[in-house]
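In the form predicted alone, a lone chain appears below as structure tokens.
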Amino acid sequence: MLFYSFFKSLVGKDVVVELKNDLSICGTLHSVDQYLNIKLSDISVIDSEKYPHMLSVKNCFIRGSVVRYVQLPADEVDTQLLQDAARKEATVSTR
């Protein structure tokens, strides 16, 4: 629930998505949930010459399962933060 918990706080913000087949999409998430499914509105391709049925594409629903990657604005991850939440987690856990 920790992953799930951080990228709720996350909506609004633009992210890149990069897939498991290599495409990579940019755009403002819109939307996750608990399989850490993820909604993006306004979105591009990054390599739009080698998807371009990709181009019309302005709002997508991407399954957790195929994501490899989720690229953040660094100045909006609080790792402080993310850290202590890790950690009462894992202490939570093994009890």
Contents of the next structure:
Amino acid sequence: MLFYSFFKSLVGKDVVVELKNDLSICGTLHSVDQYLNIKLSDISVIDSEKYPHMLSVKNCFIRGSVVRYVQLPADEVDTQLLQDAARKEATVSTR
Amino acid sequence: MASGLENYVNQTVSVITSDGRNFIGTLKGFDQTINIILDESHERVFSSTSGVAQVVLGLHIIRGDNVAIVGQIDESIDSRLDLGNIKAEPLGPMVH
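Can you now output the form predicted in complex with the partner chain? The one shown was the form predicted alone.
Entire complex below, previous chain first.
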């Protein structure tokens, strides 16, 4: 639930999602769900010459299971807060 | 928050599967595991020699395990694409 809440706080921000087939998609985070499925709006594929497969797609839904990384600008994330929350979640889950 | 596919139902979508294939069709239904019902579907096969579309079956179910991306197709852009001239390597499979 922690990362679901974390991503909810980032809705509206621009992110780059790197998938497990090496495709990277830049877009505005539209929504996220409990499986960390991601919906991006106004997407642009990084290296679109190599990957013209999504030229006609402006909005897309990405299944959480195929995400390798979600790249975020550092100034959008309070790393201290995230670290503290993760530590708390870790102690709760090991009880 | 439910980032669902409800908004895409009855629209033309591009489904990219975990083996790197691209299916275009009308999204008729889906469920929590992202099993997809795709109507009037065809597969767009990209190759470094030419971009070709094949017509597959009209109605297909794609099991959610194999779905990677469901993209909403903008018809105004798609109709202007010159598929015969697009050359690209096919997408790779998902490596977990």
